[in-house]
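Here we start with a single chain on its own, the form predicted alone, put down as structure tokens.
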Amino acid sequence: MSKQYDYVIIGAGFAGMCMAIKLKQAGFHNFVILERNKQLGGTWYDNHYPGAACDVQSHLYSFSFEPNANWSRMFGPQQEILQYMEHCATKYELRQHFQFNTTVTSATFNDTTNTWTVTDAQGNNYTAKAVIGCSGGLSQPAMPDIKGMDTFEGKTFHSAQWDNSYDLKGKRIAIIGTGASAIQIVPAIAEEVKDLLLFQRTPPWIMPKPDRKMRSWEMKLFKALPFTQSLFRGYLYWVHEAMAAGFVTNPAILRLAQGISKRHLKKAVKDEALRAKLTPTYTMGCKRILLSNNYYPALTRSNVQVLNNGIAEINTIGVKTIDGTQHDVDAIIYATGFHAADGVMAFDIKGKNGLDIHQAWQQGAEAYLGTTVAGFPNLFLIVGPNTGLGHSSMILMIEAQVQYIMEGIKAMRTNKWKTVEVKPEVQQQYNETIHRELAKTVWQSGGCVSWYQNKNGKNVTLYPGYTFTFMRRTKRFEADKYHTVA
């Protein structure tokens, strides 16, 4: 028997929780939040590896409507972010709406009833007027394609599936990948392992991280005078928006930042050979810019090696590099990121007339404002195609999309519309504009291949603009851009 709801939210991370909070505040209470994990948190539940923390200041990486004066550091650690999310779930009475340990396998639109049926891995069905997909771009771990991976007889796991039961002490560990996760993991475990072999394909650009403990007087001030915290958030917001100019307006601006990054590297790494390995050869910003104060120092330790001569294969006892050298290890940790571009949806979606979203997106994922998709009535996506940022907090984009969706839902209630579906020509025109703008950015002209792009080289991940322009576009629901059925 199918469970009946007005709205099914898929995912209990920041996006799903924001959507749920705004639904409740607007008087919509008949909804469920389906979550594959055993508790809320999304990417902040999955990524609990040693050293996990945010790379955007927590006073900006938090809901604008729920400031937290108690952040212990400028950049909140994973556990603290999870605690904040738990607090929000309790304060906004979301607990009764969560259904954990529920992996969605499909969502199908019924042309006759104008409703969606969502099915989970246990075969349970959930019928709803609308589906809001909040599974995010960082939800499907990506594994590399390396010969012999399945033959290794030691311990293996992905950074997003960290095995806390495995004791690293005294072990010889291989880490494959040098992205955002790796630069946090390496310093966190370097002291306790016997040897750490870091297999690097492309060195990242790394900037100093302006992190510090929040001072007690700052916390007291924010609690006593909340407007001071709003001012601080505003300051952080405009600092980050200024950074966007280098990505989307004039990549030459990033040369200044490249100089800062190179000085940061030179100060920490005195060995010229190692420094050469760690110096990027592509334009800064083409790949994700990383922040760390302790990654470079960790690489100078005597028990840490950086290997950049390429992996030939993985065998039963370790990793063999292209030069023929065998590196025996006890464990291999894959810090190889996520399917952010090619694996946009983690489950099957069939829209009007049985249209499969994977077929609709054969050339790359597309949506209008990253939120609605032609051929899929009453389907809304949060952190959908081309909503990612290279310069600021994704919470800003999440809140903007939720605002837009809520305006659409309210319009449906007021006008008694059964469905809203973005017009194909509207979606096409929007995406043509997006990709014209992307062509001017460092992400397309920086001379590198990144996880921002799909296998065809199309950037389906990032928004080529400022967050305030996206907020302005999502402030109201434009009914004229939609087919509606009353």
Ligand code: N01
Second form
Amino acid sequence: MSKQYDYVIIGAGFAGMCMAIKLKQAGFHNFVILERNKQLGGTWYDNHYPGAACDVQSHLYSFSFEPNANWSRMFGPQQEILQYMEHCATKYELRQHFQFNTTVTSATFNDTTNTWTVTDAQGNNYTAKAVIGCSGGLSQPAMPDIKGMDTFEGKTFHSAQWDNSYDLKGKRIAIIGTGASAIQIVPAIAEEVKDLLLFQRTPPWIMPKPDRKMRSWEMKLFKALPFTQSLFRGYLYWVHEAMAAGFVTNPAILRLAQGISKRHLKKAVKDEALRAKLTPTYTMGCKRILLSNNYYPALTRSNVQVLNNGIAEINTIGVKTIDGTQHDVDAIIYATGFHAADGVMAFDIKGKNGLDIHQAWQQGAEAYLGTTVAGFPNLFLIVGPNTGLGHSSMILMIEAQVQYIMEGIKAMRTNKWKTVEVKPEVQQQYNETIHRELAKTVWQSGGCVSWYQNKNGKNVTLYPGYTFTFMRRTKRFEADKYHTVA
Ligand code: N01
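Rather than the form predicted alone that you just supplied, could I have the structure of the form predicted together with the ligand?
Following is the full complex, with the preceding chain placed first.
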């Protein structure tokens, strides 16, 4: 089967939906959103593990143009975020554009016709003037490489592929990993399971989570006087931006926060030996700062053990640690994160003259404004290289990128350009600038290994600055930075 569109959007998460909404609002209706899952949501569909919730306040982690006065909590749970996304799909009439159960395997640029052909796993083709890649920075689960992993005879799954049909009640469960996913899962299942064995390699920095139920008067106020919700969002925005200073320019702010985190740990964990195990040794911010009020208390339960001796192997019946102790378990849950820096694209992309994106990105992924890539005309990426944040809502970055792409698409329509392709020297200069800025950040100097960096130690995931500087950079599509073909 072969279908023709003006635009193909790949991914039905926040990025793909935002792109679709803005295309429609500008009068572009001939597009399709290809999505591998059976419904919309992206990461918020995939990550349905117990306890899944946002770690940025929902009034900020939502579209600026679609405020929701009904968030039940400060930090909305996963189901509520999905409901919000469903609401947006209906309100902005996106339903007819989704094509679910469609896994994209490749996107290829045709130099003769100046069009892209996107191919899915069933071999169907979709041709379009432009492709907008919205497949997310954290969509490919990463499994560790542990000796004997495949021999384990019990149940296993990754946190992002949670098996709801597996009953945890009364079971002895191993969780590997102590990142953002694990710290939400542990307190959510600790009570239900017989035993929980948490295999920790690096203790994370954890701050108190300023979460609470929204009060009914607050919801009523936001509904009756929408500007009050805008004010609240503005307040949250600036509180988060202030944190960026700690990552990027003034690590002293983070040292202050380390004190708060240590007090948070001390208050919850009275046992000194356990507290020592849980005390981080790198500078806060080097890895993502985590928020939780119930993780540390869960670790003090009598049925929970934190094991930090290192894993020697996994065998048919459980996990053996380096000290030689065998830990028999019924199931192993891998909360081991995602391929972010090294496996940036989930599908093959071939640009001008057959240029392969993996080839172009041999030294590490790069793009101009995380959005356009030299050698790949009419390809736009959302949440592309160096657009991630350590301090605030990714939806701010998504909206900024969509604004930029829309400006580009409108310029193409007005000027009747067939293609736009960022000049290599523009991309190079931009990347030199941001990598100079990145070199000064805690992500490089904080003494940790994180998913922010690729295997060469290059940070290809995070944006080194305030979201307002990125918004300023993406406000206009500067045609002089592009080769255009009329
Ligand atoms: O993954 P992670 P995640 N042996 O990469 C450990 C977003 N998110 O899924 O630190 C033993 O953070 C690894 O150890 P170490 C958010 O952006 C958001 O938890 O490398 N352990 C680490 O502890 C987040 O940053 C929310 O030493 C191994 C863990 O596995 C991102 O997703 C919620 C190992 C992986 O932690 C990823 O979070 C959840 C091995 N071989 C996630 N390999 C929100 O609330 C890895 N580990 C919005």
